[in-house]
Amino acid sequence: MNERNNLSNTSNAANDNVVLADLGTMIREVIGEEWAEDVPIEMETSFAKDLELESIEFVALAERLKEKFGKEVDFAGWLGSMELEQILQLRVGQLVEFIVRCNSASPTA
């Protein structure tokens, strides 16, 4: 049972590396400037205090959000929930559980 488990958070950790590195492209992608490329985009990185994000870039990255991970990941509808000072201490990191849990909640065709 606890090599399933063992199994089980290895590959929750491979699905978190893999969206936190396709989110840090689409983040720089956004931003759009040189000073972005420099970043280190990591699970604790904060988007209002290390990068800055405007709400115009918050909307650019939920469409991106959309379309690389369907629907079923509505980034936001998910900010539209929280209060402001949730989204002023946003986590890029809670964003990626936010698109592993909707990716792994969606049901297979």
Second form
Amino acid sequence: MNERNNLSNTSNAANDNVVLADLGTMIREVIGEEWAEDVPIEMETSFAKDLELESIEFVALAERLKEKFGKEVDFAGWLGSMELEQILQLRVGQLVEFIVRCNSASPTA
Amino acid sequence: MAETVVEGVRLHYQRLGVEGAPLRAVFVHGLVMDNLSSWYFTVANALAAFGDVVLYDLRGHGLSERPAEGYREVDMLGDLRGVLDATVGDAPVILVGNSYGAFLSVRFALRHPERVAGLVLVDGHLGDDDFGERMAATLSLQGEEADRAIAASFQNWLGRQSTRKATKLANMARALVNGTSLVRDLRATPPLTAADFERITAPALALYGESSDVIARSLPLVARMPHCTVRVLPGCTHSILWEATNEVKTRIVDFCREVRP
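Starting from the form predicted alone above, please write out the structure of the form predicted together with the partner chain.
Every chain and every other molecule in the complex is listed next, the one we just looked at coming first.
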């Protein structure tokens, strides 16, 4: 296993799990199809390869994140700072870590 | 989800960046195999760093409603005006259009010159290119051949490796082309003329791919605009937004910084 995938071994593991569960629900909502109910959504899950998330679904996900976590989680800006190839490689765990990091940087959120 | 209803049709939009900033930019995407995400993942966020940015899905596209009828130019322009009214109001904006989105942006500038501070045309589909005929020909193909043609016409980054997505997009495209008046309405859309372009006083930036299939008919037209900078990107086709993302982004950002009212 490569190190990048070993995301749950952090001190924020409990937080990670809560965020992961929320995120899984949101991802299934934006896909909005029956098959998505049964697909496991874990830290290692790839948005493009495993979930085949469409770009417009990413946009819808960004909006849900903003509603749920507030403006501190600037998903759009975070994606905007990446090259397209990086976005293609993006895994659910990276987004979980990003959200946890944003939330701990602004505990009042 | 951010939506506004124009003439009974629900339109999805996204607003990014600094609300009320002096620089206001509105992005208009291309036809059928496109939606606002193309702009969202390429140029919009760079402008949102200092501007008030709006993106919307054309009717029938992305997360907007797909009515069976009403894809005439007047409907599409009404949608754009409605989205502006719901977001930045009547303050002048820079319109940034890709392909057919560039065509709509030019039309809007002709109809509402007071609301347009600048125009960016990205491989604008501007000449008399028989939109409707070409679209209908591509999408009347069947089965795998149709899927290939659709995939080729849609260079979206997430579309390259996904079968679910290819099928879903192909289904959406067919629903739009076969299930609505889009093609008929496009066929009835009058072409832009050189005289139209001569009337556009707003500063403009036109970017074209060297090997674009629309450059030959469009370039002589954009050259008629009194204040237009034209850049032809070597080695690119019609899909310059995907083939030269960084250059397109930089040129648009620089243009907007200069034009900022």
